[in-house]
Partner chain sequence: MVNPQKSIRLALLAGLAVVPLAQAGDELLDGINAYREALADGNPSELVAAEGEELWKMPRGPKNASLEQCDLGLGPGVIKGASAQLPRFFKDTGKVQDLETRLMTCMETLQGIDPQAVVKAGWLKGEKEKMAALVAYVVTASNGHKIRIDMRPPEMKKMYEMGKLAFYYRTGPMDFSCATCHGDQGKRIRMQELPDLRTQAGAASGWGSWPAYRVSNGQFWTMQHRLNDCFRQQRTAEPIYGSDATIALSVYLAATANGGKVVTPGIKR
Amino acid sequence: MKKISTLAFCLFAMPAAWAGSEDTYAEFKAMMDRSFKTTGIAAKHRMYQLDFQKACSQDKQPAKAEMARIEAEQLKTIRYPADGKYFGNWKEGEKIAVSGRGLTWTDKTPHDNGGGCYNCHQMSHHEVSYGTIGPSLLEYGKLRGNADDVVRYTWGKIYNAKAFNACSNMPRNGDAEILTEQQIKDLMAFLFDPASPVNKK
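In the form predicted in complex with the partner chain, give the structure of the chain above, and only that chain.
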């Protein structure tokens, strides 16, 4: 739970571009504060925003400079694999991509999560039940190759998508401790291995 220390506890500060009155925003925060409760692993403090979450909580994206500032900050959170090995087992990776479980108040532990990748991405040739919030990743490795920069970028994107798009809809799987380093390696293998159904019909 290292993230708690970086939580923005400025309950009553307004997002920069907020156009309404300060009173309304203070009232809103008070309303949110009294409307939620801790249930199971879903603690009440989840309702307090990180700075970038706050900046991304409007119908329009923040200004370009603000986006760039957030991305630079998020980029610093990315931990590349300590042993320099980026690829695990694609079969495990597939299971992680399929599983959307984890981190709800009906889950017992915060440590056994899926990636929920299929909720948002088309990925393999054989799985037809996929979401469309993110782009298709079909034939990801086949189309992009496995040059170092592609591999590093993909690791980074999975670890912290906000480093490349400040207000991305994609979760920060590594930074927010949704997935472990090993799980990210398995997902990398799933995306890049020529034998994985992402790349092979």
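Now that the form predicted in complex with the partner chain has been shown, please provide the structure of the form predicted alone.
Single chain only below; no partners, no other molecules.
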């Protein structure tokens, strides 16, 4: 866990000025190359910012046109269910939503990660505490219904939120292979199923 904590600090506490300086960023990347290696499923490439992440790490948010360009590119990454079925088991989805584990070097597989949704969203009438960085998801399906456009939007948002807000704080759960297609189906059921704690008091 110490490796992961140090890595997180280096990546997210780096001053914005560094992100804007090519020379300094090159030095930073070289230091990370020397200091870290792939261990288990914790691949070394996860340390490096992608172009759109770098753009969103500046002092100011990218210009509107640049945001639109990033979102259009990210929209292309979204893969909808191969079998056309969007919903799985809401009870499994609840487990994923309230779990923040996974993707560490000691994990044996990348396919049992949690979504960590509780960190940012209210999801149940029975929660004592919940995150507020993201919007409340309480009664998500009850309020929005399950029209095709709503279902496809929700899938896309979970899969890659950057397609809808280039600098969103939400992880690219599908695109970054944090969650599998089946896990996203289970989360979808958690959000939409009338029997789910999201929608039922």
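These numbers were taken from a predicted model, which means no experiment stands behind them. By rigid core we mean the largest C-alpha set that fits within 1.5 Å across both forms. Positions refer to the first chain, counted from 1.
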{"property": "Core-aligned C-alpha movement of residue 42 between the two forms reaching 2 Å", "result": "yes"}
{"property": "Rigid core fit then residue 164 CA moved by 2 Å or more between the two forms", "result": "no"}
{"property": "Flag for residue 153, CA shift 2 Å or larger between the two forms after aligning core", "result": "no"}
{"property": "Distance the CA of residue 27 travels between the two forms [rigid core superposed, Å]", "result": "5.6"}
